[in-house]
Each structure stands twice: as structure tokens, then as C-alpha cells.
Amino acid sequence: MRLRILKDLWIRHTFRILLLLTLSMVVFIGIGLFIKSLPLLKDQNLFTILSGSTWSPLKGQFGFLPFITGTVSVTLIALVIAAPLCLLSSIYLVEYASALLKKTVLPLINVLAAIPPVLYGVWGILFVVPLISNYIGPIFGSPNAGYSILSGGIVLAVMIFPIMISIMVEVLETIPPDLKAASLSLGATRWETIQKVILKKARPGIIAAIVLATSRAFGETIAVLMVCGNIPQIPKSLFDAGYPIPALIANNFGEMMSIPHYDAALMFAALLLLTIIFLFNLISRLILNKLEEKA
């Protein structure tokens, strides 16, 4: 019996640090990143390298406003693209969609989750560049404004697709059947009854799902990197070029490192996108909390 307690503490406590192992490594990765950014935090001001809009390494300038906007763009561009269509391609797979159809969708949308970013980013320059440089940009008076924030957020939401639909599924399969019966029986109508008690009732899993979507096309890089034009601008239109952070980190890094405080600022730029994904991740966690306790 003894030697199943301690059997059983040797389990628990081994168990126990390999968790704190797991978590402590986000906690390593950001001291390393931060000891990293150092030199550049040391030379200018947290402020003035937040808000600043020039980026000329040569000079010594280093501005990251133009990626922090590019990427906060484009990753809000991809989410009003794709929650209310993953939503609603949700919706209908679970409350009207045969078996048969259902069963057929689903794999060939996890199939998308399986592709790799290259090959979204090879088809936004090969059809989504074209669709608006060619056509959509000319009707709002942007001629040859293919390569924008615009291509980045359709080719990034095309992406998180796969992800928002497969967890809004489960999400809305695990709402009671005795729920759904209960009102239609007091005679509400199939869509009032998915307006009134499915989607209240599944709301806080269905914005966790947005959640993890949006923490993934955060920090996407490449198929971002192909088609958003990566001009070190603040982009006024949904037609303009930006730089999205992780491509200003995969487009630069390991070039001209010679350059003084280069290394460094990419080094910051990695902070900052993991500084930005945690706080969105700790805002959303505060609001699923209070959405968890009014329901």
C-alpha cells in the first residue's frame, strides 16, 4: 500500500513540473526576447519607437507604428471576412445540413487546415491580386492596388477557416437537444429557436473559437508576406500596402545584422507581437469569464 502512495506522489509531483516546464517556457521565451531587445531599449525611447513611423535602419530609425497597424489591419480585415461566414457555414451544418453532407464537408474542411501557408500564399498572387487590382480596386478609384491589406485579410481568412468552423461545430453540437425541443414545442420557429437559445447559449464557445482563429492569423507570416506588398506604411485605405510584423521579421532576419541595433529591433519586433497576441488572449479570457458568469 505504501509503495502505491508514494507510486502515486511521484506521478503527481513529476507531473506537476512538467507543467510548470510547459508554461515557463512562454515566460523564457520572452526574457530571451526581451534581454535580446535590450541594446535598441537602451538607445531610444519605448515611445518613441511604439509611435514613431519611419523605419530607416541606415539612420538609426527604427518606427514600428506602420507594422503594429499592418498587422492589427489585416488580422481585422481576415475576422470581419470570416466569423459571420464560418458562423453561419456552422449554423447550417449543424441545424440543416443532412448527415451525408455534413460528414462530406467536414473532412474536406479540416483538409484546408492541412495546406501549407506557401501554397495559400501562391494562390492569393495568382487569383486574389489579380480579382482586386484588375477589378474591385478600379471601382473605388485604386488602380493597380493589388498587393494590399485587403489580399492579406482574404487570403489570411480563407486560413483560419478551417479552424473557427471545425471548434464553432463542436461548439454548437454540445448544446442540449432538450433546449432546441423545449422551444420549438412553445412553437418558436427553427431560426428563432437558433436566435434565441442556440447562439446565446453557445456564445461564449463560439468567441472562444474567434479567439484561437485570431491568435493564429496573428502571427501567420508567409502567405501574409506575398500578397500584402510589405511597404513600411500606415495604411489609410484597404487598398494600400503594410507590413505585418512577422513578416518584417522573416523578410529581414539575418541580413544586414551589421547594421547597429538591426538584430535588436527584430528581436523587439518578436516581443511585441508576443506582448500583443498575450494581452488579446488575457482581454478575451476576462470577457469569456464574464460572459460564463451572466450565463
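Whichever C-alpha set is largest while still superposing within 1.5 Å between the two forms counts as the rigid core. Positions refer to the first chain, counted from 1. Since the model is a prediction, treat every value here as computed from it, not as a measurement. First, how it differs from the form predicted in complex with its partner chain.
Once both forms are fitted on their core, the CA shift for residue 279 between the two forms remains under 2 Å.
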Contents of the next structure:
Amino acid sequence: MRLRILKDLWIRHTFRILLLLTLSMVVFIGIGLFIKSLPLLKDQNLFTILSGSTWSPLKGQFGFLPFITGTVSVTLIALVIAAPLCLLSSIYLVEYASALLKKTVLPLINVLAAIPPVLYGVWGILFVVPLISNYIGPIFGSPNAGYSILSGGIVLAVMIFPIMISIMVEVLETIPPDLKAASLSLGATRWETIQKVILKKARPGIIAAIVLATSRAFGETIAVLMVCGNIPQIPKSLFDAGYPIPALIANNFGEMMSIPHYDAALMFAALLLLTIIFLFNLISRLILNKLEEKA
Amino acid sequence: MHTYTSLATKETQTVTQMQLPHIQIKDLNVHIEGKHILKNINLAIPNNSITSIIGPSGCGKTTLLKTLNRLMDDSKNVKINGSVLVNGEDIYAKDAEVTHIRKKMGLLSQRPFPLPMSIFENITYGPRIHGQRDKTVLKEIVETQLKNVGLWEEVKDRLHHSATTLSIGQQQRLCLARGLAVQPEIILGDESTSALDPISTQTIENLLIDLKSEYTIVLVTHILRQARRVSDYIIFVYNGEIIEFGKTEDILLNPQNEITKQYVKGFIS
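With the form predicted alone done, generate the form predicted in complex with its partner chain in the same format.
The next block holds the full complex; its first chain is the one shown before.
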């Protein structure tokens, strides 16, 4: 009898410790990265690092602005492409598609999610890059090699389709049928009901889906690295090459480490990425809380 | 099984003598996922009165109600045969326009489902969809309908608050007002008080009794006492068939069919 109670107690405490251990990983990673990037931070002012646009490690210039703009622009392009497409597709799947179509499409989307990023990169090089260099670029009178933030954004958009669609479908399916019936019974059409009732009710969930997909997009490395050119410059147009933070780390870590502060700079890049993602999630959580309060 | 026909025909005759019945159902059969849910339904629902559909759970009462405003259309794997005439027009005819049909019927569901907007916008949702844009008219509609359901005094100072801030009972009255705002001719209630406390239930019941002079009301209920309190006519459905249809007191005090007798006495539920 007593043994059973002891076991219960033991389980409760062990599991709590395991949970804390998982959570503390984030903190440890953050602290570790901070300590590792201290040499650079001691040597140069944080503001100069963040706002500097020259990346010239040999001269000791570590301006991160090109990488910040690279990351943000590639992610933004991916979002602009993916969010509306995924929203409309999920609306179609939930509200209009036959049960059979839905049953076929959803598993297919999950397969899309399981494809390794490097394959998306190859697809980007074989298909997206030539498309932009040969067809889309010339339309806008901008000759380019195709390795650009636009290519990165397109590849990234395709990569976040699955997560976005599956969450959005789930969110739309939580809308009670009786709420739809309430709108329909007033003589509203299906589309009016979707626009004015369903999307309004589902808004917090839809935003959450976009946030999750964005968080994933921020950190995506290989596929983007393969198509976006990797030139440390601030991209001025969609057809310019860019250099996102994850690509910077993956391309250079372990090489040229003899250059002073170079490893500290890469660690700082990692810390920066962590901070961007953390802040982004924090802000979206706050916005979501506000929205849920209102709903 | 067919004892109801004589009663029903008698009712139908008296009704047709006065005017065309709002709702007439002819040879209606509904299959859901291959199961025969409603079998050969023939009915004429009397105008300007409350008709309750009673029967054990799973007998098809709600399906019967939902076929009246074509809400079954949206469920998957549903096959509907026969016709439902509203003002003499078959709502299942090929050229029937479903939004137009639904506008004629206010629906009050099991639980209140306020739309995700303010109290004011909940009421104006229907009228706006049907083209009413005039702000003064919309304001008038809101005031009239909220007064109709006795909610005006309670909410007039917070019309622009979210409808979910109301109590459940208030929400259900708001839903009724929202339905009335599109000027329906018929009110359909699907166990509309099952989520409400006794006092709110009584309020809704009294409202429905007040409204029957202007509307034809059809309610699904599983509470016999409620059927007795509010309805003029009762339809007893069992296993997808109409077993008996007649005046409330006839069905409850003097049922002709053995199954109805058992149900009314509480032996089956």
C-alpha cells in the first residue's frame, strides 16, 4: 500500500524534473551562445554590429544588417505567398471539398511535410532558379542569375505549406456546425458565412498557424541556402541575392576559425536568430491573447 | 400505424379551408449514410400555432426539422426524396433558391450560437445580408426585435459589446431576435431550451406563445411537459415514422396508437 503511494510521489517528482530539464535547454543554449559571443560584444558596440552593413571578417568588420534583412525578407516573401494560398486551400478543403477529396489530400500534404529540406533545395535549383532567371526576371527588366531572395522565398513558401494547411484545416474544423447553421438559416450564402462568421471566429487560430509556420521559416537553412545566392548585401529588389542568418552559420561554421572574433561572430549570429524567433513568438502570443480576449 | 392519417387529414382540411398551410410535407424520405431515417412523411403543419415534434432520441425529430429549411443539405451522404412545400412552393425543387427559403424561417438551435460580433451586429447581420444598409432602419430593427424578445432594457446600454458577454438565456433570446430580424414566416426550434435554466426556459416558452399569432412555429422537444405547456399540436415520431399527429390534448390524454400511449406514459423514452 505504502509502496504504491511512494511510487506515485516518485513519478510526480521525476517527471517534473524531466520537464524542467527540457525547458532549461532553451535557457542553457541562450546562455552558452551569449558567453561564446562575448569576445565580439566586448570588442565592438552592439549597435554597430546590428546596424553595420559591411561584412568583412578579415578587416574585423562584422555588420549583421545584411543577414537580418536577408532572413526577414526571405521569410516575409514566403509568408506573402504561403498565407493566402494556404488559407484559401484550407477553406476549400473544410467547407467545399467532398469527404473523399479531403481524405486523399490531407495525407498527401503530410507527405509533403516529410520531404527532407535538401530535396526542396534541389527542386529550387532545378526549377525555381531557372524560372526566375529566364522568365520572371526579364519580365521585370531585371536580368539576374536566379539565385535570389525571391527564389528563397518561393522554396520556403512551398516548405511551410504543409504545416500551415494542416493547422488551418484543424482550426476551421473546430468551428461548430451550429454556428454555420445560424448564419445559413438567416439566408446567408456559404461564402458570406465563411467571410463574416467562420473567418472571424477562426482568426486567432489562423494567426497562430501563420506564426508557427513563420517560426519554422525563420530557421530553415539548407533549402534556402541552396537558392538564395548567399552574398552578404542588403537586398534592394526581389531579384537580388540575400544571405539569411541560418545560411551564414551553416556555410561558415568550422571554417576560417583562425580569423579573430570570427567564431564569436557566428555564435552571435546564432544568438541573434534565437532572439528574433523568441521575440517573434512572444509578440504573436501577446497579439493572440488580445484577440482571444475579444472573441 | 396509419391511425394518424385520419386525424391529420381532418386537420389539413380545416386548415386548407382557411388558407394554404405554410408548410406541407409530401412523401418525404430521408436517407443518411444509407440508413432510412425518415419514412414516408406526409404532413400539413397548421399556421399560426405551435406544433411540437416529440419522440424518443434518435427517432428523426431533428432531421425532420432540419429538412424544413434545407439544413440537411450540408451534411454529407444525405439523400432526400419527396417534397416540402412552403407557401405551396417546393423547397426541394431544382430551381428553388436555398437562401430565399432559409430567410423565411428563423432557427433556434439547441444551444445559443451568437455570431462572433456585437449584440447590435448580431441582429443586423441578416438584414444587411439581404441588402438593408440604411443606418436608421437598422437601428430601428435592432430596437424592435430586442423589445420583441424582452431584451432591450437589459442590453440597450451595451449594444456594441460582444454578444458572448450575455448570459446563456439572454444569448438564446438574442438568437431569437436575430432570426426575427429577417422577417421570417416560420420559426423552427430544435430543443431550444435544453441548455437553459428554468427561468430562461419559461421566458423563451412565453415568447414563443406570444409570437404564434404572427408566425407558424415548429419545435422539436424531448420534454413532454414542455410540449404540453406550449404546443397546440403534437407530432409523435417513432423510428422515422409519424405515428400520430393531432391536437396536443388529444395526443397526450387520448393517444390512439399503442406506441404513443407508451411514450406518453413514459414507458419508452
